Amino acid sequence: MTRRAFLVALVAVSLSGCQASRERPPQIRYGRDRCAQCGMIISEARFAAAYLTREGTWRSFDDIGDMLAFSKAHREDVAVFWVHDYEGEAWLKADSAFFVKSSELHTPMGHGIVALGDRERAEQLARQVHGSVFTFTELLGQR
């Protein structure tokens, strides 16, 4: 293999090891990890955020509203935004997931914001807390 067919294989490696990053959740270690706003260990995977930048940099966060606030402040390119379903934990991208604000919901760092992957149980929980449905392109318009 040449020198140029060499460079040219590992640049097409690396371009697909980022684009593979996207579709993969991050890896947050909780009760270590650090929130990139507000420095709070990050320990519940429930109301965890993050977002991976167009340049392959992974921020975390203990809660929504601080990525939320994070992003806004820095505005990096952002590739892909993850959030934890807030009943079942699993990570979801926010941009499919369903989003209820509550000044009764009480989250890590006050923003009362939970991510649900599912409209019907996000309007249900709404309905409970007195809140109000968002989607994440919703979300970030009020920010």
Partner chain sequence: MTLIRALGILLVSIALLAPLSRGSPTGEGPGMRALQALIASAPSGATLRVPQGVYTGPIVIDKPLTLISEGAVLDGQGQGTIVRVTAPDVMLKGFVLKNSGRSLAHEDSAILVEAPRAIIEENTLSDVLFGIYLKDAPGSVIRRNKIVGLDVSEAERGDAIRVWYSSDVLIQENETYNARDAIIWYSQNVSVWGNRFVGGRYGIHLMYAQEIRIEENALLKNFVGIYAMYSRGVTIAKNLSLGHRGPSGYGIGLKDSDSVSVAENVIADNSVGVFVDNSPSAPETPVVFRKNLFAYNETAVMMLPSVRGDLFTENSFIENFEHVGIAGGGQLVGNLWERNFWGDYLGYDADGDGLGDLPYKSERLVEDLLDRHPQMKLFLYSPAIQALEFAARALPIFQPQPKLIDPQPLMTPVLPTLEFARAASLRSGMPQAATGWLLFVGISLIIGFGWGVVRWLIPHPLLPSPSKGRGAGGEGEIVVRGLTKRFGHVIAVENLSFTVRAGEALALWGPNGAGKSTVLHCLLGLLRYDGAIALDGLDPHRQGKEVRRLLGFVPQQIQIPDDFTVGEALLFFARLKGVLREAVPPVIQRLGLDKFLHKRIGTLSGGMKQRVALAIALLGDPPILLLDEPTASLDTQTRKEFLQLLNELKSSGKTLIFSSHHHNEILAVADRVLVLEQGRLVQIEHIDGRGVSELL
Contents of the next structure:
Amino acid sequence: MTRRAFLVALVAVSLSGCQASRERPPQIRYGRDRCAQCGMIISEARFAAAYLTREGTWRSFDDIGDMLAFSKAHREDVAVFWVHDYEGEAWLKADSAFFVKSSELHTPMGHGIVALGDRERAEQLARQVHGSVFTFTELLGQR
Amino acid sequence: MTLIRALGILLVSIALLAPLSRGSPTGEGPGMRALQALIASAPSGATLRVPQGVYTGPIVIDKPLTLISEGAVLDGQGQGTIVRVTAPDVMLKGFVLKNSGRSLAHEDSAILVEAPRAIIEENTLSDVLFGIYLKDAPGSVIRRNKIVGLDVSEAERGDAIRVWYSSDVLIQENETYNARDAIIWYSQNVSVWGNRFVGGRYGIHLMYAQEIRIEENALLKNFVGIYAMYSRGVTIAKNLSLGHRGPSGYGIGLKDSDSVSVAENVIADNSVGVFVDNSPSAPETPVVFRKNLFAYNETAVMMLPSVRGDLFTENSFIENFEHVGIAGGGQLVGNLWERNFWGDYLGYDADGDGLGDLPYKSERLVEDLLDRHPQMKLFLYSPAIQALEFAARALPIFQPQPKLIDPQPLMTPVLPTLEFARAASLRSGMPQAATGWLLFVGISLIIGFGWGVVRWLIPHPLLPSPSKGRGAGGEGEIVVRGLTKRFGHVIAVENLSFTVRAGEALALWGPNGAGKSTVLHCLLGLLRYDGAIALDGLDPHRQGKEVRRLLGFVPQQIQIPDDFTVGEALLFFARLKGVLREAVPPVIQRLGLDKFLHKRIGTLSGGMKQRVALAIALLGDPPILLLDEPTASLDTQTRKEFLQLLNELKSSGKTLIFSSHHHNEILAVADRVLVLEQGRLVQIEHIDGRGVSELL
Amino acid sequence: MNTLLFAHREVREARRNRWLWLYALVFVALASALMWLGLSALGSYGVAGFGRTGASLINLILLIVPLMGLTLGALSIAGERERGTLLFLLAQPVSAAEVLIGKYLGLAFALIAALSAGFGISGLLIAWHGGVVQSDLYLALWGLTVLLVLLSLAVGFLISALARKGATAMGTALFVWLLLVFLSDLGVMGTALVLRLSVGQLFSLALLNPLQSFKLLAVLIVQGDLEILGPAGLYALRAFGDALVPFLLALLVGWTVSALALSVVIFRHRGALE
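I have the form predicted on its own already, so could you send the form predicted together with the partner chain?
Zooming out: every chain and molecule, the one shown earlier first.
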């Protein structure tokens, strides 16, 4: 192979690894990817969470509680935390979501924390499962 | 009495409206009412024999009862939980349950037990989200059930068995397929014995559980065989854990678990045999691996570098790609490796005590590299990896620190005996017929190859002889204008022009290197050249194949593989030229080759070889013959005979061009002679005796 | 039609080719030995599956099969050119492409026969030993190996069309073998470590070597998954999904066809004499 061809190939491969964006929600392959904290396979989207570090590394979790525990233990510089809406399964940025915590919520790791897109639904769920509503900042503070 | 009964039915019906409100079922069948009514009317503690028939769910068992199926099928119709047990001491035996709801959020189950001491026995569950769900149901028994999960993607499955805050539970001899887990949450003193978990996510999954005994289970082809997380006091013994593959394909995984004993298991064919993460998590709670067999795993034991306090003793490590791996690289410290058998141990046992006299050291450069840079696993199985390993062994500078040292390794493996293992093993066997066919094909190919069965290609009647395979026709006129040929800087032929009339014999004469052969090769279209050549108007450059059909070529010495017989060679070239089979014998006769047809080319004399070459050239009756020093390697007598042949051909009207440096040859055959010197035409002479003798 | 004639002639020649017999013998012996060793231990647990033995078989194939294809291919045209037989063939009313393709087909047939013998005999050993092999996987691996030998034979022909002498061709073939089997992988590994390439870049770079395509497919056949190849394997599955197998197959076939096409072009240009 000529040197030029090699360089072309190099450029081609380096273009393929493009930078992750802050606005792009995480991509988790359910039933395949593993939780960074507990090592379990992430099966259920509605409990799954992820964050992106400023270095551009994604960390995925099977339970919001595991994400909190992991970020506390590893103290990484996080650009954005993502969680799922418990009911609609849409990705939400954690700082705009409302969290319900209750032992009646059976999350994969038993932390009993789920996220919802608006306060109203969060309070409704909290009444059903005898839990309480938190913001993400409050959750981070608790731990 | 009948009044009370009717009232009961009414009440139950009302009670049933509640769950029905969540998405209506397709009408409540008479069967369901019958079963629920039966339950309602039965006194507490009674035994109900449920007759054959299909009963639709949901069904609630709200009093201590023993329900024994006599062929009853409970159909959830894809809605909610099929059977809900809300009273203690209920026994459910021999039912077929199918089609639970599919909502993970509502944890739709086949059987949900919410009261102590249930016995769920010998039921068959299929197409259910959750199978048997014990929720605050201590003292229950789940025995000999068969549970088949939904055929949906992994993420949409529920647990085959879920034990939730239920202590003192026995899970025995069940079989589950395609479910998520058999999971035990927040429970103590649970026995999991003699089950078979196939194709699930985690075969057995412990979450915050304590005092769990997992024995004699077969775990096959799940994502993970047994995963103990945040649990304490776990005994895992005599299990078979096979075929767990994938990014977390662990035979057994331990995460933050303490006081774990893993003994006498067979852990084979997994991506990782045993995965250990932060276990033990507290001091004085050892994790012990004893007498296990680790075989055919990619990595037998994978540990995080932070793990401390594990003891591995009397285990056998056989044929794993890597016996011990360190996730993320690093060093293992604080674990004990004693008296294990290592398949790649190279030491000896001089004193005969069954223990190696040299310590076993696990040190492999490539393993170290792959632990540190897992993306390099892409090159696994590449010979390059082996080369690297070999280099590392040869040059000890590259050796990393040993991952572990077993001071007294066992000389022979201690293999656990699993009574059930043979039966449970994966028998996805090879259909013997297919093997047979493969072998048949393989062996017949060898034989065919060796004995030349493929000969059918030549005499095969199905290969048609091309119809235009008769004499190539044509006049045999050759026009050459300005022919120039360079080989690099060397000029072989320069600006050569000549014409040959049909039926004429032209000799190319000159010393070696004069360019005689080059001219012939250009005529054959075997070389690229400048200038123009036309043979009967055809251009060798662009119509090489057609031109060669007009030409018969005789080289100085014929080059045919020695093991061809004369007959075979003639037949081969006849086919190549598209000549009819019938056209071959006349050529054979003409050149007197009849008696030599079965002789191999290698055994022929030089003269005979040239005759064969001429015969080949004459196949297809081409109007022009090119001969490159045809007599150079012949003795005087054979040369005479050969020249006579050429004269006969000439008189039969063939155009001949031949190169030579024998003047008597030229005198005998040629009409004209082209004299070449260093690629240039020096002279053209007609052969009329006088001039030529001067020239030569 | 002429192509078939040349193919037949080549098969006939190949039967007398000592190299070919030697390769076949070595392949049969090693494959059988591997199967035997892989199966003799621990069969009683039913764990001695094809996976493990298959893995070592992949390794063996990667080592030997390209050597077979490259060297035999390299000797074919260059050898005949040196002996002068090529000149005589091309002086007949045939085209250069017919000669080359015919020779390619003939040698390919001979090589496939040798490989099949290896697979057949090791399969026999497994069956005799009562081993368990999924025959569909075994056949798939055989088919893939056939692709590999066709590929390396085509590259061998390319070398042969380029080389002037048999010895040059042989030397080049050995070097190319070394390059494909060892040097390129080591080079990519080194590059990746030094430049800290991402997994995707590493994967793309590795695929420049067609042997890697073969290996990935073989691992897919034997293990049913690429996850054994770590993050890069996962990347491949994620990036290509279902298109991975067709893509890799296309790479193998593409290499074969382009090498062969290129050798036809070169051979037509150079002929028997230049």
